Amino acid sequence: MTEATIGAGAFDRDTAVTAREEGVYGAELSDQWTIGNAVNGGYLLALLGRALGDVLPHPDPFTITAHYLTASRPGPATVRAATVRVGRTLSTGTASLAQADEEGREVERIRVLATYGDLAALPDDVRTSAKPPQIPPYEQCLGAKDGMDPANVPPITHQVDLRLDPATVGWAVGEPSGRGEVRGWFGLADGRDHDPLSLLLAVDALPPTAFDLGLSGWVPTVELTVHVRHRPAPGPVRVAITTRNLAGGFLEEDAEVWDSQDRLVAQSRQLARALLD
């Protein structure tokens, strides 16, 4: 198999937007990025990020915050993106995605506020106490489809190359650790290397930490904020996600994404709803 390059992979095809008029884009939400009946939130964020990159003068998302209003479904969608402010080094914009409901009425699915800049123009100094997650080598980790009934594998699983740390998958055999941790290697199935937009997918592509807390079922995202810190080096990234607090039926997930050069390239926090029994 020939590895896809940035701009020519399934991720690029399925996050494409087509300009209809100034600030208005058409999009087709692919059913290949779904879990159950819902479209993955990181995929949606990347699609909106692509539209914002077309509107704003700066190339890279620095920080992007999404509020998920209603569940998106595969099919046509309308994206609206607008500039809020343009400065010399940063620009800010807003975007939303809407779909028609069964009666043909437009329903807003997600709304985003983001600030863009140029990651290549940032200084090289790094002062951090953060350390890369300790994950076994790729070959010793478990594929997302390992042990699953082929008939029940979510479509998104075929689009990503996910290898989970065996220490964080006890929930898959009925033995969750209770620590609220999930770690693994993450890449795209067609071999496309990562860029800032695919990092928006990476922070939301692992199984939810709720599974490691002993819960099961859908964990819908309420709000997700991603900070992109560097352009990632070629190769898969390592993603570590933790939850420290589940209260009132809601939990937070904090994610770190590290590239092959041991650089922290993205961070995120999301608020999600835990559907308790």
Second form
Protein chains: 2
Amino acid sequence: MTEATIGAGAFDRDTAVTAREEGVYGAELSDQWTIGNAVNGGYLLALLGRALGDVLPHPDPFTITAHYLTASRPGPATVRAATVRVGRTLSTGTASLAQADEEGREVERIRVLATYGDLAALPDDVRTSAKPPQIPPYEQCLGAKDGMDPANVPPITHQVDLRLDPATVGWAVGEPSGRGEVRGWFGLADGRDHDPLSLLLAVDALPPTAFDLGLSGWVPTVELTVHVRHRPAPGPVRVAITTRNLAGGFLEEDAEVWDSQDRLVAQSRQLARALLD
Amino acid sequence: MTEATIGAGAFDRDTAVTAREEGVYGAELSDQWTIGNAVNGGYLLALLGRALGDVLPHPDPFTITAHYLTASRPGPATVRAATVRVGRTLSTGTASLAQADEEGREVERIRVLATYGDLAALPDDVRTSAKPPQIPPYEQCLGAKDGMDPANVPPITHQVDLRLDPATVGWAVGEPSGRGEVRGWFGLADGRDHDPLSLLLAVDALPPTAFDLGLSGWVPTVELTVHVRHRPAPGPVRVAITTRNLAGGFLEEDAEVWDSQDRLVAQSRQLARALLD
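I've shown you the form predicted alone. Could you give me the structure of the form predicted together with another copy of the chain?
Then the entire complex follows, led off by the chain already shown.
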């Protein structure tokens, strides 16, 4: 298979938005980025991020927050994006994704607030104390499909190249570590390299840390905020997700994304519901 | 001094909003929560959070995000708050704070997106691995005014009861640790206990971690997201703020707030600009 390039991959195709009028876009939520009947929240955020990048004068999401209101479904959707403020180096905008319900009434699925900038224009200074996560080499990590019944592999698993750190997959064989950690290598199955938009997918594409805490129920995202800090270098990224505070039926999921040049390219935090079963 | 009660403290008075019409509120930004000519971002977030709590059916900010667009100034302001979606256990809304500029034109200062719920309705389960920060007893910490020229104490310093961990104030005497950590006890000067709204202040009321990294310039907040996870018990809270990634002229500030019952009551992250001087 020849490798897809940025702009020409399945991710680009499935997150495309078509301008209908000023600030209004048509989109088709793909059924290829789903688990069960849930459309991946990172995939949806990337689609909204693409629309915002079209209305704002700056190209890259520096900080983007999504509140997931109702469950998105594969199929047609309408995205509305509007400018809040335009500055010299940063601009802020809001976006919304809506779908028609069974009766044809429009229902809002997601509301987004974000500030964009130009990653390429940032100075090169790095004074970070953050260290890349300790993850075994790609070859020694476990493919997401490994051990799955091929008939039950979720569609999104075919779209991504996810290799999990064996130390964080005990839950798959009934032995969660209880630490609330999931780590792995993350790329796109068609070989498309990462860009700021695909990082919005990367932070939400690993199995829930709740599984490593011994929970098996669904963990719907209430809110997800992503900071994109640097343009990712070519090659798969390393993603480390941790949960420290599961309490009152909610938990946070903190994600770090590191590129092949050992740059911390994205940080995210989400508030999710732990549906105990 | 008799202790102020929740609802009757200086913080409540200065974050009050007055309904003018459906979803529109008048407010007076106090000059008592400032440093230099900057109005504290946590104070402003609490004021916006109060307006949102008035329009939404749920009382407590579970996750609230503010994007700081232009510099707020002490004086009159208009807050507009609107409902995005109302659910059974969660409701989402957006709010905006605006002020008139020199020519009387309205300028938006802050845009907020938040989801509210009822902290009192959450189950009591706690399965957290988070541990409270190691901070010396209140009496052994340093008052924010200690060593300051009384004539130059910023107004906000008189409103809060902030006691900093001596291990994290080396920057004040020209010896930053370089770790990017600031910790301390945080209460309100009039003895008012904390509530979910004052936690929005607590996460942004300590000196910038950038000082502990050896920077001395101003660190304006671009975006601040706070998760309130539990209703705080009476007494001062412990706040620990850390920065791991200072790069490209931006940094994140992660805050944890722990109450007197050793509950992790709030988590926050902000993206800030490091204005190198």
